[in-house]
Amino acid sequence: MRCTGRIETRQVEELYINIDPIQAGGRLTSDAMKAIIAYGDGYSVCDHCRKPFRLDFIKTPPVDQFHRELATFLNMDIARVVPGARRGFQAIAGAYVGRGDPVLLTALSHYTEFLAVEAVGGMPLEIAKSTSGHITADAAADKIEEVKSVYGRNPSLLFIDHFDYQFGNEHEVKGVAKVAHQYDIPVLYNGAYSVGILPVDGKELGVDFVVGSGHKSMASPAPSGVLATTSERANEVLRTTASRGDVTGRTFGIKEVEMMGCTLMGVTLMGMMASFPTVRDRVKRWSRELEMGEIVVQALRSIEGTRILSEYPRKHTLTRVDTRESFDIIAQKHKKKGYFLSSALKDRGIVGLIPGATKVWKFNTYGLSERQVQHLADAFVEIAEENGLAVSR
C-alpha cells in the first residue's frame, strides 16, 4: 500500500508491537488522527486569529484555553507550545546564555541540549554522573564551585533531565534545583521522557522551566512540545519584541522574541490538543506502566549472561540492556550475524530494536497492553532457548 507513488503507507503500529524507545510515547490517539485530517492545511488554526495576532490568544479552536491547561497540568504559571523540546531548550538558552558563558549540562544530557548552548556561543560543561549512573545534587554543587573557580562566575543556566535518554535513570532534580538556586542559577527541567508519560509538578521539583516533547511523550505529531515557566521568569524567556523598522517605523505588537512569534500553526498543535485529554488521564496510570515493563525486564534477566544496565528496580519503561554475554555470542556464529535478533523478533510481530544490535540496546514498553507485554517477554525467552542459551525459569 502507498500514500502516493513514492510514499509507502506506514503500518508499524497497526501490524507490530513497537518497542522503539523514542516512539512509544508518541503514538497518536484516534482523536489526534481525526484532528490531523481536519487541520492538515498549513495555517489552519489561523482562521479566527484576531488582534493581538498571537497563537495563545486564538479562541476558535480553543488554543488559548489549551495553553492555560498545559500550565496547570505541569503546575507552572505560563506555558507555550514549541516545535519540539529542542526548540524549548533553544529559546531558554537564547534568553539566558551569552557568548562565552559557562552552562551546566550533565554527562547524560541529550545532544540537543549541547547544540542549544553552542548555538548562542555558550560553553557546555558537564556534571559528572555517579558510579551508579545518576546525577546528584552533590555532584552539581561540586561542578558549580569548579566553574566559579575556573571562570570567576556562576553558570548562567543549568539543564537537568528527569529521566535520561541513555539509561532511563531517574535523577535528583529537586536536589539539583535547590543547589542551583543557592547560586542564583536558573534551572531547566528536561521532561522529554516524563511530561505526558508520568505526573510532573514543576513547582514541587523547584525548577524554573519545564520542557516536554509532544512527539516523544504526549501522543502528538512531530515536531511539537511544551515550554512552561514560572511567573518570575516569564518576562525574561517570553519577552515581547521592541523592534522598530528604521525606514518604515513598523512595530510588531506583542510577538515573543524567543518564540519567533507564533510556533505551532496547524496540524501539530491540533494533534497535540486532541490527544491532551488522554495524555492528562494516562499519567495517573504510571505505576501500571512500570508493572508492565517489569514483566519484560524479568524475562531478560532470566536469560543467562544478560544484564540490565539501567537502575534497578526500574523507575521508567525505557531500559538499557547488555547482551554481549548472551545474544551477541549467538550472533558471532549465526548466519544472519547480529541481525538474527531483530529478525527473530520481527517474525514474532515485534519491531523497534535497531537491526544488527546484539551488544547493548534499549527498548520501551510504554503503552503496551498486558497481552502484548507478555508476548514480548515470551519472545525473548523463546529466542534465547532456541539458540542454546540457558534460561532460569
Second form
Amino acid sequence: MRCTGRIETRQVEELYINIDPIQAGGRLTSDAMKAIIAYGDGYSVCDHCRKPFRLDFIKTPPVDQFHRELATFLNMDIARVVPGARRGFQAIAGAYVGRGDPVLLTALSHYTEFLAVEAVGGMPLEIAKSTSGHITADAAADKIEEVKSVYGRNPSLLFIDHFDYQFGNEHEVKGVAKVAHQYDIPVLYNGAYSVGILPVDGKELGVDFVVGSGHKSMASPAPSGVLATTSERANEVLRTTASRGDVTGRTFGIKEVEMMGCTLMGVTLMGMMASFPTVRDRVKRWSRELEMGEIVVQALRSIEGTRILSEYPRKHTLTRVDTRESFDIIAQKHKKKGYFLSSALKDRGIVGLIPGATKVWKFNTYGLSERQVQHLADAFVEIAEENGLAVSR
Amino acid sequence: MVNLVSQRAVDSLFHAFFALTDIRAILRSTAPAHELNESEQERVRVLLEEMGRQLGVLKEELLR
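Would you mind giving the form predicted in complex with its partner chain, to go alongside the form predicted alone above?
Next comes the full complex, and the chain you just saw is listed first.
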C-alpha cells in the first residue's frame, strides 16, 4: 500500500512488535499523531507569532508555556527546543569550544558528539571506559590531568552520556560532573536515552546542560530535541544576535545565535508538545519498563550460550546481547544463514533486529505492553528450541 | 465577509481523523496478533460510531 506516488505506507508499528534499539522511545503517542495531522504545514506554529518574533514567545499554541514546562521537567532554569540532540551538542560546542581546544568525550560517546566538536575545530579526546563498560569519575579525573599535562590547559567542555547507545549502561554522571567542575569545565549531559523515558534532574546531577532527543526518547517526530541549561550558562549558550547589516543597517531583534533563530517551527514542535503530558507521566513508570525488559533478558539468558553484554542487572531497556555461541552457531548451518533469526522473528510478528545479525546485536523493549513483551520472550525461546539449542527453564 | 458555513465540515473532518488515529494506536498496542480484549473492543466500537457520525456530518455539509 502506498501513501502516494512512490512512497510506501509505513506500517511497521501497526503490524509488528518493533524492537529496534533506537526507535522505541520515539514512537509517537496518538496525541502527537493528531497534532501532526493538524500542523503538517511548514510554518504552522507561526500563525500567531508576534513581537519579539521568537519561537519561545509564541502563546498560541502555547509554545512559551511548553518551554517553561520543559525546563521544570528537567529541573533546569531555561529550555529550548532543538532539531535533535545533535543540534543541541552543536549549539553548546559552538559557544564553548574554540579551534584547537581539547574537549572530553567518552569511549562510548555517540558519533554526533565527535562531529559537534569537529565542526568548530575542537579536538575530541576520549575518557576510557572501565572493564565493566562504565565511564567513571576516576577515569574522567585521570583524563583531565592527562589533557592538562599534554596540552597545557583544561578541556573547554565535557560530554557525558547518562546511558550510552552501545550497551545502555548507566554512567557516573554526578561524579564526573563534580570532577569536571573542580577544573571549571562545563558539563554537557547527553540524555538521548534518558530524557523522556526516565526521571532526569539536571540540578541534582550537577550538570550545566541537559540535552535530550525528541525522536529518540520523547515520543516525537524527527528531528526534535531539547537543550536545557542553568540561568548562569544561559547568557553564554543562548546569546542574542548583535549583527547589523553594514549596507542596510538591519538588526535582528533577540534571535539567539546558537539556535540560528527559531528552531522547530511546525510539525516537530507540535508533536513534542502533544506528547509531552504523556512523556511527563511515563517517566514515573520507568521501573515497570525495566521489569518488562527483564522478562526478555531472562528469556535470552535461558538460551544456552547466550550472554548479556550490557551491565546486569539491567538499568535500561536497551540491551546488547552476544549470541555467537547460540543463534550464530545455528546460522552457520541454516539454509537462510544469518538471516534465519530475523526471518523467524518476523514470522512471529517481530521486527527491528538487523537482518543477518546473529552475533552481537541490540534490542529495546521500551513501551511494549506486557502481552507484547511476553510474546517476544516466548519467540526467542521457541526459535532456540526449534533449532536445537538448549533452554534452561 | 466570508460566511464560514463549512466550519462544521472541517471540524468533522478532524474529528474523524482523530477517531481513526485512536484506532491506529490500538492496532499498535495490540500488534502483532491484534487480539483485542473486551475493553479494547468497546473502545473501537465507540470510535467507529464516532467516525460514522462525523462522516454523516461531512455528507450533510459537502453533498448538499
